[in-house]
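Presented as structure tokens, the chain that follows is alone, the form predicted alone.
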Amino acid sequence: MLTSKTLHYDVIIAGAGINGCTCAYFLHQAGLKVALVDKNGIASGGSGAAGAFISPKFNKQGPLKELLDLAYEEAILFYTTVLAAHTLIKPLLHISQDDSEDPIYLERSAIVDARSACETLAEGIDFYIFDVQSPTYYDNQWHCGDIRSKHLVLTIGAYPKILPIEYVGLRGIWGHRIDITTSSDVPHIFHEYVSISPTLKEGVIAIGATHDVHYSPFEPNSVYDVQAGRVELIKKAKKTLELNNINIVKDCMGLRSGSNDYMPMLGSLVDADATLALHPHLQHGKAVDPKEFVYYPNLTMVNGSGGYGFVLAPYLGKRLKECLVDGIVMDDTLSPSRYFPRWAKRKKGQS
């Protein structure tokens, strides 16, 4: 419990990454009473650990890249307005790592210093720090611990579940990033191997974020070999540029959020007990309109960004707050039961 005093809100935010502190800012703005709520503190996860650049998708046609350039376009009109003062706007240049395609320059592209963006996203806001575990809904209310709220909007990315939701499809990818010194010149972005980027602070160079597909820290006695991944950030960042007195100033690691299919997550989320309970053929793999699941009441998931995190925050938290303020409809293709009756029907094969 937080306090011996019950708080009510409109909204309460269950994650305190970009994705939680965007949202919380539009909710906000709308005249929205909102609690931001996390584990650690603000950005303590994926989001303090990432490179946090601004661009779009430049390979691979399709949904996500369709998707990404709408946000990307968004995302530079957000950043450098609400956010100028955390945001480093420089030229991009993308190198295809095995020379199938020409290098690309884009001459708009950014950095944001991912910590102090979203602090700046979060003022204003109450904010809290507990751990939000299996919040009960009752009263036409949520509650999680002494706060109260008619929404919950579940922002966690890829740690632990705080509901009963394991269909929804998400990978937890370990990012690590390294802050620099350098004598050698970085006047731009580099996307190779990895990123290489000049950051708001002088003379500093962000290399990362990396990722160890075979590292978790859920593992038991599993721990992340920190000089070990300087190492290969290193390593790769110069087969790109050639980089001289290296020093390497800050480690930033966290657990970043993808989702099976690389698309992000916007929208509720069902009832898997209650939907199965009603369509139990849903397990023999007959199509049910997902308009007839039973969903959780004024449930939200944002989630499953991977490495497109600051590009698709802006884009998310505007389409909640146009959905839980104006009453816009979500996008049915970004939500999250698009996975639930793929699950259903392996959930028969196990049982």
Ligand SMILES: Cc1cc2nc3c(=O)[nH]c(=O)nc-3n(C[C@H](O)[C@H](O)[C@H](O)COP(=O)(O)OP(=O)(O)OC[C@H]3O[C@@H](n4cnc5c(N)ncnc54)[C@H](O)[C@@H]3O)c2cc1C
Second form
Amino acid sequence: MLTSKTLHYDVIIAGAGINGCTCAYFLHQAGLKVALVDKNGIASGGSGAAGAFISPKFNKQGPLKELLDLAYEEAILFYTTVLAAHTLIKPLLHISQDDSEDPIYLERSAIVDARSACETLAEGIDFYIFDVQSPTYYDNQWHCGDIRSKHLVLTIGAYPKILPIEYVGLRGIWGHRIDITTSSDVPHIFHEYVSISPTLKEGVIAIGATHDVHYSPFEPNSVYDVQAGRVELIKKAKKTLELNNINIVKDCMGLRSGSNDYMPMLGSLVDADATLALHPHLQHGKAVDPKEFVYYPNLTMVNGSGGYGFVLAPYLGKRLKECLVDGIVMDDTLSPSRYFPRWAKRKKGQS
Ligand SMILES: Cc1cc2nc3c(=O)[nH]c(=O)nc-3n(C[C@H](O)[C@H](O)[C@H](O)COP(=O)(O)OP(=O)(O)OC[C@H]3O[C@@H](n4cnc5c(N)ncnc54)[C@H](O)[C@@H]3O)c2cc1C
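Moving on from the form predicted alone, please list the structure of the form predicted together with this ligand.
Full complex below, order starting with the chain above.
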């Protein structure tokens, strides 16, 4: 029912991490009326914990490297223009962990102040704090709490899914970064076992990040050992660089959301029940053209950026804007629905 409180938007973006804030920024800049929603606050998830180092992928050729090379160029331009006050440009020395490759010196790399960058991107955009649960679509509108919109964009990272999209394979990987002061000089960014970098805060060095696959904040009674995380980070950093008189000034922790095939996700979502009702033979492994799947209307997911969320966000946000505003058809190689056929086949095996 339409109440006096109901507010109308062109787009609701659920999740205000770097993906949600960047998408909101591009769509707002393009003239759309945007509502940004987060259950805990801007950059309260993985984004608030990030380094956030902006670098390309140095090893392993393949589609992810190709995408990250493109995204890195867009990211450097984006952060140094739109978010210049929140971005420190520094050279980066990448050292391969097993000495299999020569070190790479990259003249132009960057570290972004994650939280203030997200907050700045969200400036001027209507922001709501509430937990979006089971959003519904009727009367040609998405309904989330008291707000409604034509489009819904899900940017909720590694948090529990809010629609029945079990086929979307996402893993939350816990990460820990520390900010320290040290009497040692850190002239540029080092990448080896961990990243070590100067930050925008004078004298503060960021060390990150650990990859703890065993801890999940969603598991009851699961406790993360902050002290052990600190010890691991410092031990790894000291294998690269001598760091004396360390004083830890801040711990930042959060979940990165990684996809099963390591590629990020940008695209529409299949309505699994409706698609299986229309194409039951998908459960027997029969190939169906993805164009024949039933998709949720005007629903897009941006997720699965793994350890490259800040590198990928400007690229993904721009592609989303091109699709919603300029009518450019989205490249379906990043579609989260790529996982659907295999899931449908496995589901048959399980039932
Ligand atoms: C320690 C650490 C270091 C990292 N370092 C780097 C780095 O150097 N460079 C880099 O590029 N990337 C880095 N990453 C990865 C990067 O942080 C992530 O890829 C990125 O933050 C993902 O952003 P996101 O917007 O998709 O998700 P998140 O930042 O997790 O945002 C999701 C948001 O959705 C909200 N939400 C969830 N469910 C709901 C709901 N039902 N209703 C409303 N709101 C909801 C959450 O509160 C959260 O704020 C690092 C990550 C960590 C943890």
